[in-house]
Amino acid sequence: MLIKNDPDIINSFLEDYSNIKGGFCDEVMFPETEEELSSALVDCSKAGIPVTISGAGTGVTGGRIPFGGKVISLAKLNRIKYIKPLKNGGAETLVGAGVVLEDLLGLAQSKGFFYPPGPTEKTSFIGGNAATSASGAGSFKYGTIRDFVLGLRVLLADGEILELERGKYIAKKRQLKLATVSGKTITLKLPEYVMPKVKNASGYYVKDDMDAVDLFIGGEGTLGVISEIKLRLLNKPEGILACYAFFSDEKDAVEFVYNAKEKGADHLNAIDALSLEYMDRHALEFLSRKHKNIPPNAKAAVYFEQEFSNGTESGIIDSWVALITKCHSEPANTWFAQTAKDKEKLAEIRHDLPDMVNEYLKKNNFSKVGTDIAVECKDLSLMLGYYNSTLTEANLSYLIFGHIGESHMHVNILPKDEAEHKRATEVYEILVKKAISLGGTPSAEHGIGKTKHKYLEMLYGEEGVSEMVRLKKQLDPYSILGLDNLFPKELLI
């Protein structure tokens, strides 16, 4: 196993998109096999050495940044072992945790398959996606990575291996019994809290009669280390239509989304969105620094995609144009893309926005102040209005974008100095409290990491977090895995 303690290499593992400062560790280990990974975990567990599992560094909540101990990078566990067609359509694939998302997407596409739930950041690792229950634009129609995981191999802190397949280990109410590959039996008492009824990546996924696979998806490396993931793939659609619709009023954009989710009306029944993404006027102004062709009077934009088969695209476009017109946007201010090249140009605009925000924050040396809040569909307009009024009253620069189809928006606050950064964190808490009061979640796709402990407690209360701590200790009795992820390490003492 490759082990590095060179300061330059270590430093490259002390950052991610959260821009958290002050991380440190003794060394970085690069296991090339599951056996090496198991051996490293055994050694660290026996010595009581904290272990931080590192993915590609694309996270935004500081999950991979160590504060002591050792880092285990999963970059060498990067084999796509197979893509196997299934009789009923689609395929399954078995991948190492260090497989890069864009590599899987490319290979799957070359074989005629489609993996919808991948996040915007295509350089992320599949293992990191699973560990944070990540998702992307396609989750509107198809769900998150959780909906595509068929099985996991998980290494526990003591080196024991769990081989989990959907349907193999099912809880009885909140009692879950597991068996390791070596035959060791583990009986878990699962927390009793109730998760919000929205897209959610806040804390451990638990519910009555759940599948054991789901416990480790979104565990953020605190319960075990995911080494392999078996995923379901879909048949690749013949084509995907992409479009930006620009609106002169935010209310029209929201009305457009509500109509699209209801498939418009009877005469618009060709509408079946794959994704529905939103950008407010501040986001469009921010983007226009690089993309000069954005309509100057636009106050909001909705980016959407829809699959089509040959011969159906004309009717689909007509339905969308009718809905766009109904919601007071002009087709002349609408960008459609049907070819792969044109679609790539539109996708680039959407992908540029979070990158530009991260560059801004890094340049100004601020940690990220960006929400990951989701609320119920019925509360979308209310929450958008609350974002705007609260941030305007606080006199803070901000922009809003994200997965409006799931009422899951990212508010990115852009402080210009330390005083504004302090005020931004105070406003963030106000926004989270409002969302939770509406039955929403503080994190819908990025996890809690090291930056959102207090919001997890706001969601589930002290007892809910204590239940998570007790669950972690059942699987990691020496408390070495992912310290400070999800909840403060002090709670493990």
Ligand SMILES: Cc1cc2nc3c(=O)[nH]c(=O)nc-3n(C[C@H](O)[C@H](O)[C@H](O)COP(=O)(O)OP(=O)(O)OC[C@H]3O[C@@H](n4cnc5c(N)ncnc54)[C@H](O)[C@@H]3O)c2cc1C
Given for the second form:
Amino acid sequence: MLIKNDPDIINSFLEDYSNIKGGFCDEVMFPETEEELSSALVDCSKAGIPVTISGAGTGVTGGRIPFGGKVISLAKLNRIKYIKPLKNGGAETLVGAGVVLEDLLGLAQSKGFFYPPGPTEKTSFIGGNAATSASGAGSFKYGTIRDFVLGLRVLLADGEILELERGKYIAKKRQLKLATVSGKTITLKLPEYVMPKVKNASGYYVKDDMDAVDLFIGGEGTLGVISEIKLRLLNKPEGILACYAFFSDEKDAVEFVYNAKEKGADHLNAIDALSLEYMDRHALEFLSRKHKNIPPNAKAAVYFEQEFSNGTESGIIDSWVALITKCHSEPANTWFAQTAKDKEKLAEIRHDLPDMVNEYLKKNNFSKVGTDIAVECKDLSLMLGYYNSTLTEANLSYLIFGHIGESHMHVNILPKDEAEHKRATEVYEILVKKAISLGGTPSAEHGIGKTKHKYLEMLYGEEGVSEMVRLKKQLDPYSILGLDNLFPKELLI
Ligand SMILES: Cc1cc2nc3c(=O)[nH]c(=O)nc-3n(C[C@H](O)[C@H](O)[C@H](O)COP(=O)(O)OP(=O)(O)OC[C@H]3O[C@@H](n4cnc5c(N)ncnc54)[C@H](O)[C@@H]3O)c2cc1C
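Same protein, different condition: the form predicted alone was shown, now please give the form predicted in complex with this ligand.
Below is the entire complex, every chain and molecule, led by the chain shown above.
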């Protein structure tokens, strides 16, 4: 197995997009087979050496940053083993945890298939996506990665292998019985907390009568190492329409979204959005530093996509134009992508925003203060109003963008100095408290990692976190995996 301990390589594993500092480790291991991965875990377990699992390092909560011990990088488990068309349409694919999302998207597309759940960051690994329960723009219509995972291979801390297929291991109420490939049986007592009824990536996924696959999705490298993922693919649509609609009032943009979600209204009956993404006025101002053509008086924008087949495109465009007009945006101020190249350009603008925020923070040496809150659809306007009033009162620069179709938007605060950074983290907590009081979640897709422990405890209380600790210890009795992810490692002692 390739093992690296030269400082340059090690340093490249001590960062992600959380911008947290101080990580350190002895070496980075690059297993090329499941056997090598298993024996590395056995050795570390026996010696009590902490192991941090690394995907592509695009996470934003410090999950792959080690604070001691060794790193296991999944980069070499990067084979797409097959893409197999299914009789009833779509396909099944089996991929190594180190497959880059962009590579899977490209190959699937070339074979006539489509994988919509995201995330926006296409350089991430599928293993990292599964470990963080990632989602993206297409999740509005099709759900998160959870809705596409058919099975997982997971290596436990002691090197034992779990082969999980949907339907194979189902919990009875909150008890889950598993058998490893070698025949060892494990009985897990699952936590009793109730998850929020919104898209959620905060802590372990637990429910009565749940599938074991769902427990390991979103485990953030604390329960086991995902080595392989079996995914469902959809048939590639004949085309995807993409558009930016700009609004001179934020309320009109929100009205537009509510209408777009309400399919079936007569004159809008062709609308069936694949994605609905939002940018507030600050986000547009920030973006216009790079994209000079953004309409200067725009106060909000909604980016949307919709699949079409031959012959349906013009009816769909008519419906969207009717809605755009109804919500007081000007069709002349609307960017419809006509070609695949245009569409790529529009998607790039959406991707540039988090990238530019991350660049700003890196340049100014601040850790990320970006929310990942989701609330119920009925609370969207209320929450948006609350963000604006709270942040304006705190006199902080910020911008809001993200998955408005799922009432899941990222507030990114842009501090200018240390005092503002401190104030930003205080305000962040106020926003999370409000969301939780409404039944929302502090993290809908980025996970808790090392930066959001406090918010996980706010969501489930001390008892909820203790239940997670107990669950982790049942699967990782030596407490070596993903230390400080989800909760402080001191709780494991
Ligand atoms: C510009 C930008 C845009 C983004 N947009 C989105 C978005 O739209 N939606 C979204 O959900 N996220 C988004 N992200 C965050 C990030 O891309 C996702 O969280 C992604 O899923 C992380 O994958 P990764 O391979 O980079 O994982 P890493 O950052 O390497 O690791 C993330 C966590 O998963 C664990 N892990 C990684 N691989 C495995 C494995 N095989 N087994 C067990 N544990 C493992 C790690 O220990 C760590 O805790 C964005 C990030 C950036 C920088």
